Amino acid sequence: MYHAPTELNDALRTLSEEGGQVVAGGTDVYPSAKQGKMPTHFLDLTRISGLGGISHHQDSIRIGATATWTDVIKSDLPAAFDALKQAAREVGSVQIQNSGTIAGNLCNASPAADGVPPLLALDASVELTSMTRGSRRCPLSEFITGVRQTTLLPDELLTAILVPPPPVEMGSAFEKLGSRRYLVISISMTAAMVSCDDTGKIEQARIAIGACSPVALRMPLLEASLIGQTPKDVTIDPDLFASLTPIDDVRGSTEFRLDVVVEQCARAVKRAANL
């Protein structure tokens, strides 16, 4: 059965009494579907009104549960969104962009979900809706705990992506590695977000990095040893990695991930400070 609710109180009714696969942009349903066990019910989202598109508010800038990859790249955004810009043109491929939802990737909870990093840099969180207990907000660092396994229970819809407002002075860029340029899965990928002193060195530092973890993760250590550098002759210590748990499989080694995620922390803290 194929629901497609236009109020978003139907759609959690639907839900808590039905259950079902939710659909957005739906770019994940079958790839993910396990065979022979698809799902009886969908439920549909993206004809609900006001659950999509991009606004900005006084405490947050909210990205609703249906926007697209496509609508963030369009939005005009602050600087410091530059790295989820640069990650959504990494989606897949334009067609994907158009109908892939940024609430899709991080509900799919894959370690390589080119969303993360930017939005944890970002220090997003997510708004959870139920039927029964209404919204609540669960940041970004919490929500997803595993491998395809997130804090979102069965009764409950994402229903947007909350950022507080960034430095206007922070830049941000994005670094993937694939084993070709487009329509790939990430080896291994760096979010960084900085700002700089009048005298031009790092005051402030986010990175996060994934695809070398089961989950995503901001790097404290490395963020706390990046003040005070200047950004064109910033060092990168590979022992603070140690938190990152690389596997090895088809498209690299744990040995090859880690040597690149460092290149890629210098780039992109680079590229973040405009260099």
Contents of the next structure:
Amino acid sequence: MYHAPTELNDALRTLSEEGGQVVAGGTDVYPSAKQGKMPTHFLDLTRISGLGGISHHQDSIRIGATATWTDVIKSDLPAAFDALKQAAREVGSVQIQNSGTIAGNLCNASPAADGVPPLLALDASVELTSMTRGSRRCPLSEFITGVRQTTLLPDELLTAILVPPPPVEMGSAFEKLGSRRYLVISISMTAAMVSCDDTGKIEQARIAIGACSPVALRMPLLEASLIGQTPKDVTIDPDLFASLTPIDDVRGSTEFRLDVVVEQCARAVKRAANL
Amino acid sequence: MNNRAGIKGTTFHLDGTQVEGFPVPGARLSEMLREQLGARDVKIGCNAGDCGACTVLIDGDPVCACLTPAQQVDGKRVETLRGLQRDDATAQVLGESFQDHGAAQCGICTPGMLVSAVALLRGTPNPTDVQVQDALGGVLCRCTGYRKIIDAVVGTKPITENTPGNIGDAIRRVDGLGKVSGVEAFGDDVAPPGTLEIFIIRSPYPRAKFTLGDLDAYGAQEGIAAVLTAKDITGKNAFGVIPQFVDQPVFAETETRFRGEAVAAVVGTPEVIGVLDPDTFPVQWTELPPISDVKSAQRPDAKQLHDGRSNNVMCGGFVQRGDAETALAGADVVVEGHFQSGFVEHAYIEPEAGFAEIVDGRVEVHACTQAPVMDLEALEVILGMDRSQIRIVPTGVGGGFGAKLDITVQPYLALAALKTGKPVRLAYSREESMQSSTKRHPSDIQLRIGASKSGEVTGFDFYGEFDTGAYASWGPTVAIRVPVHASGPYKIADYRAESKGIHTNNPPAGAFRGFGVPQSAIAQESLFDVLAEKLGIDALEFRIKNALENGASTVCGQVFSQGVGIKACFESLRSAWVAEREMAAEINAQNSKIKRGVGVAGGWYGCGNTSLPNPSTIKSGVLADGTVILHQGAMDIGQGANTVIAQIFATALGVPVGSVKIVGPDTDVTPDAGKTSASRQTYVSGNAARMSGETLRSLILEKINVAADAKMEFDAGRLIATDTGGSHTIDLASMEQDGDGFIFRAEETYDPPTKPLDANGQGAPYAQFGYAAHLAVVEVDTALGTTKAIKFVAAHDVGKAINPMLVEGQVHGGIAQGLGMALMEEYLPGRTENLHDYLIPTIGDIPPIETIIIEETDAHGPYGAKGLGEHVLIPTAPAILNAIYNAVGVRVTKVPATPSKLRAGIKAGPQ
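The structure above corresponds to the form predicted on its own; please provide the structure of the form predicted together with its partner chain.
Full complex below, order starting with the chain above.
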């Protein structure tokens, strides 16, 4: 069956009663489809009213479950979202950005998911909704638990990504390293959010790194070390990356990832500070 | 279109018309468009969003139809290339522009490119290069090198001229319209919807024993028409491209030798094949330890893959001239190096595909191929049928680059059609295309080169091992070609070069643009830079000093009295070499992290088979209605043979190219113009076309009795010849026709004059070589290890540019492939079997390319022309590697120079 409900309640009921492959943009569902193992039940979220778009609320900016990368790029958002917008522009291609959703990127839980570091830096949470239990909120840092693993329960949908209003003075930037210009899976990536005081010294800093551990990570020690530094001359202490455990694969060695991510952080911080 | 039971209709606007499809749950939009709604202009290259060939617009936005659930378009507006070309002015202008710039070569990516570009231009009518790159970054092209596509979208001044299309004229491709309008039919575009399909059961292991279970029970399931195995082969279960090395089974019989090798094929309805789970097929596997590299393959205890090939050595090649060892001992400077490269995948955007049916008791195979007559000869043996009972009708070819020389889908199609008596189709998935098609040979090369203080190369000793994988394919050709070419286009009196092709349990390595020469060029051209640096001689001047010349002997003892254009190629780079290095020095003085470097490299390539017969036949004629027919059997795989051969023929006949009607390759009606390989079509088939045109012209002139320089025109049923004596008209309709309906006919064959190589590789392997020199400018981000190409200047001696636009197209495309080989491409069986782990350059990776055409005419070539197809990538990778060294002092000896590898070199410090 192919269900394409227009109301969230119908979708949640279908999910709890029949299950099925949840699909929105299809940009992860189809590439991972194996010959002869394609699901036969689908639950398409794209026609559900109120599930798309990006909206501003008192306590949060809400990115709906079916909001695409293109929706993010085109939205009027605070400077702290620049990293997310830059990540969106680096996701696959225009075709992928037009179809793929940020929510799907989180649920797919790839270690190289481009959306995760910027959203970690934004202290984002996810809203998980089920038919029987209603909605719950889960910090993004707790939602993704491992490679392709999340706390999403079988009867739940990720209905929104919620971002607390970021400090207006914070700028942000995203750095992605790949072996070619477009359509490339990250070797490593860094999202940085910073703000500086009147003397030009960093007073707030948030750093998140992806593709260097099973789940992208915030770097609290590194963030603390940035406070008081001048972005232009920022020094990044490689010893503060101990939480990273990058794999050694065709895209790059462990040593390489640990090496370049230091430089990437420095560049991201500078760009986040508008240098 | 049928309303299938239980399937809800999906109603939407397709190119302005309301339509209804009935997709099964989860069906891809691309599948519904192609199979239910006739939109075969939507191409399938990967089914994973990696190539963008299937791009369509949904409510105006470009998306991959392969990633879109078909049901999602209900109530929406879908636009594809065909509709856009019909109705949309922007698309029509773009289609013209693509043709004027040569932006479509094979044409398989063209729908994705054009549709994406239309979406861009609707919002941004005057885009910059970068905006075009951002908009088209999701569509891969393997032919063009992208720059002409950017030019076409931006709308720069066209290259084409409005001329009659004689030789030297940069005219549009004669087959370009079908490519930009989405009507050209490729391998998977010819089968009627609903045709039986084939699914091949392949080995999941590099080496495994297997036993097949109850195939009768399996085959009795509803919707399965047949199960094919080695037992169903009516002839011989073997194929191969070289008669002495026919060693590959259509279906393995007891043991598989590489991951992806076929053991059986299931023929069934599309509904059954579409959901067939290979795990349910009755086969038991026992994994065996594989041989995965050439060193372990040659150990005494290594399992031998093929009888008669001890130590797994398939064969070797050898060229010796003078005394390399003594020369090296006496050289003032000797440098040496160890160079390695991995498997490179052709990555044409069109996976192998075709269709077969039984017509009047004969089997007809329609598939993408580079060598229709070789396909016929292979099927003759496999099917055990007389060749008169087999017909090969090539479809459009969505890129080949060497791998579509070998048979792929053809035997499965023919066997299935014969067994079921019904039409059948087969399209490889991207994964099975990458697993089972041939690759570029991995190389392991040891090289020593000596020179005198004054900068003359004095000794050269080359030893190379090439991983030919599980089966021979074109491995022997690589083994033989490499020692002949490893010197590069230089004068080297004391030379020794030995190569070996070694079997492993890797995929068969075969023909890939350059046949091993790009690998040996990396070693030779890298060491030339090392030598020049040690000698304190400018790298370009060092090459010019040693460059081959007319009257000088090649390493095979062949002396060309004319046509050697390598020195002119290098000399044409001098001004750029000076200017680019000055600019690099300026930039480097101001930057600590980004370092710019400039590199140069040369190359040569012998056109046609090595010391073997290599004929092409071209037939032409004039019909009673005045139509001039050219039977053009040289496969156009995007490189432009249809246009080049027609231009040569038209020039020889003395008519505009527009008045020639081409009848393409078809083994029933068109003579064999040989395979599209070895850069031989312009030269060899071009000569046959020239001769055919000349003969046809002289027959006509003789009949009318006019002067040799008479002007000819063909009108409805009449031929008008005009010379100084006036106009002469003959009424063709009243004249006698032959069996083909021809009033006049000419069929001519050309075979290049070569001589065999002796035990020391001395002889005349090729009647002509083409020559090339590339200059590469790169920037290395020293902190990240990334390399960005900034610019190429590419000089090519093509003898005579039959069509300068197509020459540029070849140069650009070759450079893109060379860049991929240098910086990012490495095929690892089981690991990079898709186009997101195996990376080829995108539109953002290829910088501007300046093409310099050198015309050192060749006495053997048609109007002096030389081949070009392979030459274009031979110097690219070493030029890039030399530029990287120039930038950061790191000599990369194992390609690809990935960021990880280069950064490690930079950290280790200059060598």
